Structures are given as C-alpha cells and as structure tokens.
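Shown next as structure tokens: one chain only, the form predicted alone.
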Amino acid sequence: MKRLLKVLLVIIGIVVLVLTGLMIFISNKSPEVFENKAPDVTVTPDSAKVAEGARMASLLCVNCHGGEDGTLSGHFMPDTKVFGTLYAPNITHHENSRLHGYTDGELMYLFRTGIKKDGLYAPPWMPKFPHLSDYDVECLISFLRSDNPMLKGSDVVQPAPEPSFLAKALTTFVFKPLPYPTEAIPQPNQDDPVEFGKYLAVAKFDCYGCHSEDFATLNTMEPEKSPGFFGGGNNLLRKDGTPIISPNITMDETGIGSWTEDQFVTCVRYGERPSGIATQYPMVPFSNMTEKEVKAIWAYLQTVPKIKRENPKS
C-alpha cells in the first residue's frame, strides 16, 4: 500500500512539473511569425463597393473599432476580458493606424488568413473571413481606401493588448492561420433564401460566432461543426462588463421555434423581442440589414438542426 502511495505521489509530482513547465512556456513564448504570402492584387473601387463596404463596417467593424471621436480609432473591449485586457486598434487614415502601409493584397490576406503584414497572427478575437465572397472582400478594402468620415485620420493610439493565459494557450495550440482560398469565392444566389441566408449568417455577418457554444471551440473553416451551432450558451459581456449568455436561435421550442418571421425581422432590425423587451448588448439593432437579408437568415435557420437549450426568460 505504501509503495502504491509513493508511486501515485511520484506520478502527481511529474504531472505538476509538466503542467508548470507548460504554463511557463506558454506565458513566455514569443509570438510565432508566419510567412506572409499576400497576393499582388489591386482592388478597383467604385461607388457601389464603397457603399457596401461602409455598410459592412457599420455592422461589423464599428462594434470593436468605433472610437469616442466618431472614427474607427478603436477602444477598450470589456466584453472580451476572457481573452485578457484588450483594445481594438486605430484603423483610420493616419500614420498611427494599425493598417497604415498595407497593400490591397495584404489586407485581403489578413481578412482571409489572419496573418498580418508583419507575419504575426491576428488574435482570436479578430474575426477571420475565409468564406466571404471575393466581391465582399473587395468592398471592405474599397471602404478602407475611401474618404468615409469613419476613416478620418485620428492620432489616437490604443494601448497594446495584454492577452490572458487562455488567449496565449489557444493561439499556441488551437487557433492557427487559415488557408488562403485556392479558388474564387462567388457571391451567393440571392434568389435562394436558404443559400443567401447561410452566407449572411455564417460567412458575412458571423452570427454563428456569438450564437454557438463558445468562441474557443468555433470551427472557422467548417462552421456547422462548431459545438452548439446556433444553440447559444456563449458567455458574453454587456458594455458594463456584466455577464450575459447568448440565446438559442435554433427552431427548437426552447429557442425561437415559437417566433414568427415578422417577429424575427423586428428583433434583428429594431432590437425588440416578441416579449416587447429590447435586446441587450452585444446584440444591437442591425437596422442597416435589409428585410430581405433578415428573412433569408430566417429561412436558413429553419434548416439548422434544433438544439434544446432554454433561453433566459424575458
């Protein structure tokens, strides 16, 4: 018996040493630098691309990069504290901008793979868009090159992020650069509501990210394989830092199975749930989304496997 106890203590000691060493390694490891294989491309902007890029930015980029000065000068992000003390950087037309000096190809490569100009990997909280159509990527780049007021040069310099141990561990072992597409990615068929809705909810507006089980277990390349896909349960934070759980939006009775299409449209575009209670941050009203788009997402959600998970009563 004593011998067995000694063996167990030795095993426990080895495990503790290994875990301690691993923690020290992760905490002190220098960021990995990847080869930047940005394509040599130049986007030809036009008014339609700039307008759509601005709309996409208002639905995606502003939430993190919107600054107090009304530009995309960045701000502190309390709703991502699980990943550390984080600040979205300045991406305006200023030499202090994080995107200063990027070519169109480097921007395209960043959006697709997560690899920045200097070869460093954009952290987990920065969305990646491997399934976004080529046209929509060009729209974002066209917007970033435009004279939109959101991009007016700001000299604000946000503090460097202080990633948590979890963020460092995920970046070391889980989150890696995504492969750059080897074929063109076309626009979805807008006359097919399910195809169009899937594109919007998964590729373009990243709805599944918040409405799946956990940011740490998202499958970016195969989103449908993400645990809890659209079943909610993700731990989010309101602007004041208090916790809030993302809701189940599958068509199960515990999700939004009792809602009507009109109620879904009202909730997404105007922030009012069927109960009459307003949605809470980070779910803001997406008034810039068209009714056709929201109805397409509704059509797609009809096809998503139901998940039984009770939503908070409201």
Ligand code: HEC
Given for the second form:
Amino acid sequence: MKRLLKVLLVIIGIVVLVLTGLMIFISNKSPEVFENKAPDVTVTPDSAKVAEGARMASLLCVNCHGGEDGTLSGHFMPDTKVFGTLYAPNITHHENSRLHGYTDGELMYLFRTGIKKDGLYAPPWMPKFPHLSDYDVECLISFLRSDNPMLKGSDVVQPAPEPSFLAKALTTFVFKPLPYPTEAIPQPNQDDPVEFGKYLAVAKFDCYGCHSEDFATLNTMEPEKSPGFFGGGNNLLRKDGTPIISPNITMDETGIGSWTEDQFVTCVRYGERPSGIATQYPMVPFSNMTEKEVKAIWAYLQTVPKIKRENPKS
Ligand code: HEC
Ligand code: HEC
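Having seen the form predicted alone, could you now give me the structure of the form predicted together with the ligand?
The complete assembly is shown below, putting the previous chain first.
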C-alpha cells in the first residue's frame, strides 16, 4: 500500500512538473516568425473597385477598426476578453498606423494567409479571407489606398495587446497561417443564386463563422466540413460582455425553416425578425447588402444540410 502511494506521488509530481514547465514555456515563448512570401504585385484601382472595397469595409472592417473619430483609427475589443486585452489597431493613412509601409502584395498576403508584414501571424480575431476572389481582394486594397474619409490620417495609437494564457497556448499549438492560393480565385457567377449565395455567406461575409458550432473547430480551408455548419451554437458575446449564442439558420424547423424569403431579407438587412424582436449585436444589420445578395444567400441556405438544434426563444 505504502509503495503504491509512493509511486502515485512520484507520478503526480512528474505531471505537475511537466505542466508547470509547459506553462512557463508557453508564457515566455516568443511568437514564431514566418517567412513573408508576399507576391510582387500592384493593384490598379478604379472607381468601381474603390466603391466595392468601401462597401466591404463598412460591412467587414468598421466593426473592429472603426474609431471614435469616425476614421479607421481602431478601438478596444470588449468581446474577445477570453483572449486577453485586445485592440484593433489604427489602419488609416497616418505614419503611426499599422497600415503604413504595407505594399499591395503584402496586404494580399495578409488577407489570404494571416501573415503580417513583420512575419508574425495575425491572430484569429483579425479575419482571414482564403476564398475571397482576387477581384474582391483588389477592391479592399483599392479602398485602403483611396482618399475615403474613413482613412483620413489619425494619430491615435492603440495600446499593445495583452494576450491571455489561453491565447498564447492557442498561438503556440493551434493557430497557424493559411496557405497562399496557388491558383487565381475567380468571381462567382452572380446569375447563379446558389453559387453567388455560397460565395457571400462563406467567402465574403463570413456568416458561417459565427453561425457554426464553435470558432475553435471551424474548418477554414473547407468551410462546409466545419462542425455544425450553419446550425448555430457558437458562444459569442454582446457589446457589454454578456453571452449570446448564435442561432441555427439551417432550414430545419428548429432553425429558420418556417421563415419566408422576404422575412429573411428583412431580418438580415434591417435586423427585424418575423417575431418583431430586433437582432442584437454581434448580428449587426447588413444594410449595405443588396436585396439580390441576401436572396442569393437564402437560395444557398436551401441547399445546406438541415441541423436540429433549438434556437433560444426570441
Ligand atoms: C474581429 C475584428 C477585426 C476585423 C473584423 C478586422 N480586423 Fe484587422 N485587425 C484586427 C486586430 C485585432 C488586428 C491586430 C492583429 C495583431 O496585432 O496581430 C488587426 C490588424 C489589421 C492590420 C494590420 C496588420 C499589422 O501588420 O499590424 C490591417 C492592415 C488590418 N487589420 C486590416 C483589416 C481590414 C482591411 C479589415 C476588413 C476587411 C479588417 N482588418 C477586419 C481585428 C479585426
Ligand atoms: C459576428 C457574428 C455573426 C455574423 C458574422 C453573422 N451573424 Fe447572424 N446572428 C448572430 C447572432 C449572435 C445572432 C442572434 C442575435 C440575437 O439573438 O439577437 C444572429 C442572428 C441571425 C439571424 C436571426 C435568426 C433567428 O432565428 O432569429 C439570421 C437570419 C442571421 N443571423 C443571418 C446571418 C447572415 C445571413 C449572415 C451573413 C451575411 C450573418 N447572420 C452573419 C451572429 C452573427
């Protein structure tokens, strides 16, 4: 009996030592620096690209990078607090901004792979766009080079992020850069609602990220293989930090199977559900999306496998 106790104590001792060592390693490890293989390209902007890029920015970037001064000067991110004290940086045309010094090719590389100019990997709370068409990436870059008032130089410098232990552990073992595409990514066929809708919901506006089971289990390269694809259940946070669970938006009766196309369009564009109850943050109305686009997403959702998962009452 005494022997067994001794052996047990030794085993527990070893486990504690290993865990402590691992914790010290993770806490002190400097982040991995990746080779920056940014392509040597220059985007030729035109007014259509700038306009589309501005629309995308209003739907995709302002939420995080929008500052109090009305420019993209950044702000504190209250809804990622499990990952530490984080700030979305200033990306205006000021020399203090984090956009400063980026070439078009480096921006392309950042948006596709997540590798920043300095070789560090931008954590998951800065979105990646591995399936966005080449044209739409050019639109984003054209916008970032434009004289849009959102980009007017602001000297605001956001504090350095203080990642939590969890964020550091995930950065060490889980979060990894995405591969840079080896072939051109064409625009979807806008006359095919299912193809167009899939592109919008998966590649461009990332509806599936929030509306699948968990950010941690998303399959970024093959989104349809993500557990609970469009079935909701992802634990998100409201602006005040209280939890909110993303709803099931598959066509099952526990999802939005009883909704009409018009009700879906009204909800996504104006935030008004059939019940009359408004959708809350982080589901911000996609008011800059056209009716054609939202109808295409509706058409695509008809083809997504149904999932049974009851939505919270609303
Ligand atoms: C969910 C929040 C979020 C959204 C949405 C977001 N970003 Fe970011 N972005 C971040 C954070 C956080 C960082 C800082 C990453 C870091 O420090 O490694 C960042 C960093 C950046 C950087 C600087 C990279 C560097 O080298 O420091 C650029 C440029 C950028 N984002 C552009 C964009 C654009 C363009 C969009 C819209 C298409 C966008 N971001 C959407 C959170 C966000
Ligand atoms: C940042 C995360 C996030 C993104 C991105 C997002 N949603 Fe949502 N969505 C939510 C959350 C959270 C709710 C629940 C809001 C509430 O309960 O008030 C919601 C609610 C909804 C609802 C209402 C469902 C119901 O049963 O009441 C629909 C429809 C919807 N989203 C569709 C979309 C579409 C389409 C997109 C992409 C264009 C999208 N969402 C992008 C988080 C998100």
